[in-house]
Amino acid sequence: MTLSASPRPQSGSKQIQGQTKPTVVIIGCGFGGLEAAKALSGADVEIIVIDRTNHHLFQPLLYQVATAGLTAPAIAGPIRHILRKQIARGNLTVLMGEVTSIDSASRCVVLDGGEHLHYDHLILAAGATHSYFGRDEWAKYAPGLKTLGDAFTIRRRVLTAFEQAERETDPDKREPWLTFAVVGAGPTGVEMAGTLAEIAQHTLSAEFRRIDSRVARVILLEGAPRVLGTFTEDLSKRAKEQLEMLGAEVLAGAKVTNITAFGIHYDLSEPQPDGSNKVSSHFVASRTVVWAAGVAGSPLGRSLAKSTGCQLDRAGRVIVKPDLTIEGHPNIYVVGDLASAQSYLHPDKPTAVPGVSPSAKQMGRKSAFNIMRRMKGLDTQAFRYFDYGSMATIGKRAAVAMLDLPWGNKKLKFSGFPAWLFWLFVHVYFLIGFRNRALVLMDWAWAYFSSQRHARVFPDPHALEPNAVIVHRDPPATPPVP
């Protein structure tokens, strides 16, 4: 079965009001897919956007949902509502469904119901998923944070851990419930660890009778020598200091070797005076582990590689040409987290494009721009990424920021309260829709002055996850070895 908004001519293009229009299929409505759809909406093309969910998600603030600081509608909006103006123009169709494979020979994508959807141009913006570095069995014990479902799972596990601690009368059995481990000290891990420490120290400090939430441990484990490795060393050091001021424990050089329902095993590498490293093995009993250590390209990248012979990098991302297409298929573009791309801002010295939302937006717009150039018979252009800097929030009044200045190849670096204010207004500005901005500002203002988080509700865990690890109260007498 072939899906089409109207009968498709033999050429594969759609016939609209007597005119033949090429069809552009966009897979994924994250930052890259959304920008591509908007940029193409005024072109003489038929656009079909496919996403497995009905909403666009502002991922940089997803950890706020996971830690009960924001509700889901504050950072997510229905795709159809966001693109309502483009839909009204009459050339954009939105479909909710999952693309299971790509058939480049017949120029079709296959949906979860078996339907075949034709394209003349394809933009693959399917994003990324979690990578457990070959240890996928860790996923059930250490959920990652990519979707609203992930955020709800983490929120439930964090809040339920405090509830289980309140029920536990044995101090030794209570301690693992009050120990929270975050694996990976990139921006997401740092933000999660800092917020968990704030919850324990302030939000819940007066709400339990049998326990004192302030004794909870929040441990951040990072395999590299320092946190926020993409930032400068001085900002990395400042971030570590701010985390420790909030009460979090930072373990740099800690490589996880195993994760179970009862805790986390890791090897800690410590520099010695003679220049060598001493490696020691450790186990931390923890019933709540959050994974923020690795990402991998969407499985659709493998499907594309199988169909087209394109190359993937070690993380499963599609290696693209300078114009964001793949070798041998000038009508297939890959953008966002799924693309292993380089920036040609300086053509003689291309640089790797980071997997962040600004780069996804710019790639989405560039892919749309190149499609329109090809339709006019013009050569496509190489992608040029404009990096405006990086930011990471650590907690209330604590953040680090590194901004690229437009002159002198210099960076503006600052931290603490000024960086936190800057981070706040930048994220509010980039949220989609006035209602979302207003909601977030009100929620953050309330949290700032009261230290409270109003979104601390979750459905019955037994209804959602009948076999959830969190409900098993009694670990074995001896924790399992790696």
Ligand SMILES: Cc1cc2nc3c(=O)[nH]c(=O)nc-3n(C[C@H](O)[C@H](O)[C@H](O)COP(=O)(O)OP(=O)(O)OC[C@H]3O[C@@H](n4cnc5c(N)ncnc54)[C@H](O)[C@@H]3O)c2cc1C
The other form holds:
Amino acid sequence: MTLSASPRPQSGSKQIQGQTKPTVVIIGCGFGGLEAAKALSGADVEIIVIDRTNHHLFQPLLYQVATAGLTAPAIAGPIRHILRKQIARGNLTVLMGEVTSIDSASRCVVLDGGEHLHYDHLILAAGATHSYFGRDEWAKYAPGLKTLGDAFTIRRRVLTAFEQAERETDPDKREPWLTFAVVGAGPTGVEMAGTLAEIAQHTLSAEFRRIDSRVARVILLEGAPRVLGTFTEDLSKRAKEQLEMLGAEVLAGAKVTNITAFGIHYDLSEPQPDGSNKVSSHFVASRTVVWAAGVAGSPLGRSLAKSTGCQLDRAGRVIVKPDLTIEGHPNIYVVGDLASAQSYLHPDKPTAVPGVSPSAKQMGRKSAFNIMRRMKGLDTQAFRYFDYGSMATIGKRAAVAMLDLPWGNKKLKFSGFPAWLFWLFVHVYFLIGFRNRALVLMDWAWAYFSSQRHARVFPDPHALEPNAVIVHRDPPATPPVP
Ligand SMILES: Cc1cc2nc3c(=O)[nH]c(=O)nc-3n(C[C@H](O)[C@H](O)[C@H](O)COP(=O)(O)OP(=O)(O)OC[C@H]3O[C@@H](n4cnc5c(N)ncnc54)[C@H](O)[C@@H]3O)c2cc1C
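Output block for the form predicted together with this ligand, input the form predicted on its own:
Below is the entire complex, every chain and molecule, led by the chain shown above.
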């Protein structure tokens, strides 16, 4: 079945039945897809936005939902509502559905129900997923954080671990419930570890009778020699100090070798005075592991490669041309986390574009811009990424920030309370919708003074994860082998 681009004329719109406007299909309504849709809505095109969820998600604050600081609607909004003005203009349709493959020969995307949807121009903005470095069996013990579903799973597991510890009468069996491991010390891992430490030290400290939540261990494991590897060394050191002040343990040089229902195995590499590295193997018993280590391009990248022969990088991201199209297909654009792109801000010295929300937004706008140029018979332009800097929050009053100054190729670096305040206001500013901004500010103000996290509820565990590992009081009886 092939669906038409414009299923019904909008009342009061200028849409003409049997229209011949070119159709732009946008797959994914995250940061890249949403910007592309907005930028195209004034153009003489028919736009179809497809997303497998009904919401646009502000991923940078997802860890707050996972750690019960914010509710889901504070950081996510219905796509249909966000794009209501564009829908009212009469040339934009939103469809909820999973795109399963792309057929470039017939210029169609295939939906989960088998429907074929025709495109003249395609913008692929399906983002990224977790990578367990070939060990997908770890996923059930160590969920990653990408979607609202992931955040609910982590929230449930973390809060359930404290509940199980209160029920457990054997101290040896209780300890793994009070040990939390976070794998990967990029911004997500650092914010998860810092917030988990705060929950144990402050939020829950007066609410249990049999356990003292403050004895809980939060361990952050990082394979590289330092945390926040994309930040400068001094900020990385500050981040480690702030994490330790909050009560987290930081294990740099720790390469995870196995994750089971019992805990986590890792090899620790420690530099020796003679310049060599001593490697030792360890096991830490933990019932709650969070994965913040690896990212891979959406599987739709592979589908596109199969259909068009385009190249993927090692992380499964689509290697794009300077104008964000793929080789041999000037009507297919890949943007955001799924694109392996270069910035031509300095054309003689292209630089790799990082997988962050500002770059996804800028790529989304650029792809729309290039489609409009092509429709006018003009050449497309190379993508130029404007990088304003990086920030990472660690916990209450703890963060690091590194901002690019517009003169002299200099960076402004700061940490602690000023960085945390700055981080907070930037994130609130970029949230979609005034209501969300007000909600988040109020929630944070309350959490700041009370140390409480108000979203500490989760549905019946069996409804969320029918085969959940954590609800078993004892893991399956297999020995903890590496
Ligand atoms: C926990 C976390 C914290 C982060 N923190 C920061 C931060 O502090 N600052 C920062 O700048 N960046 C941060 N990022 C990165 C930033 O969120 C991403 O770079 C950005 O979301 C990428 O935008 P995108 O449009 O490429 O993909 P996404 O925003 O991931 O959107 C992809 C969309 O495609 C949809 N989709 C996927 N597959 C299909 C399919 N087959 N069919 C239909 N729809 C599909 C998804 O439902 C989703 O809506 C963070 C990311 C995470 C996960």
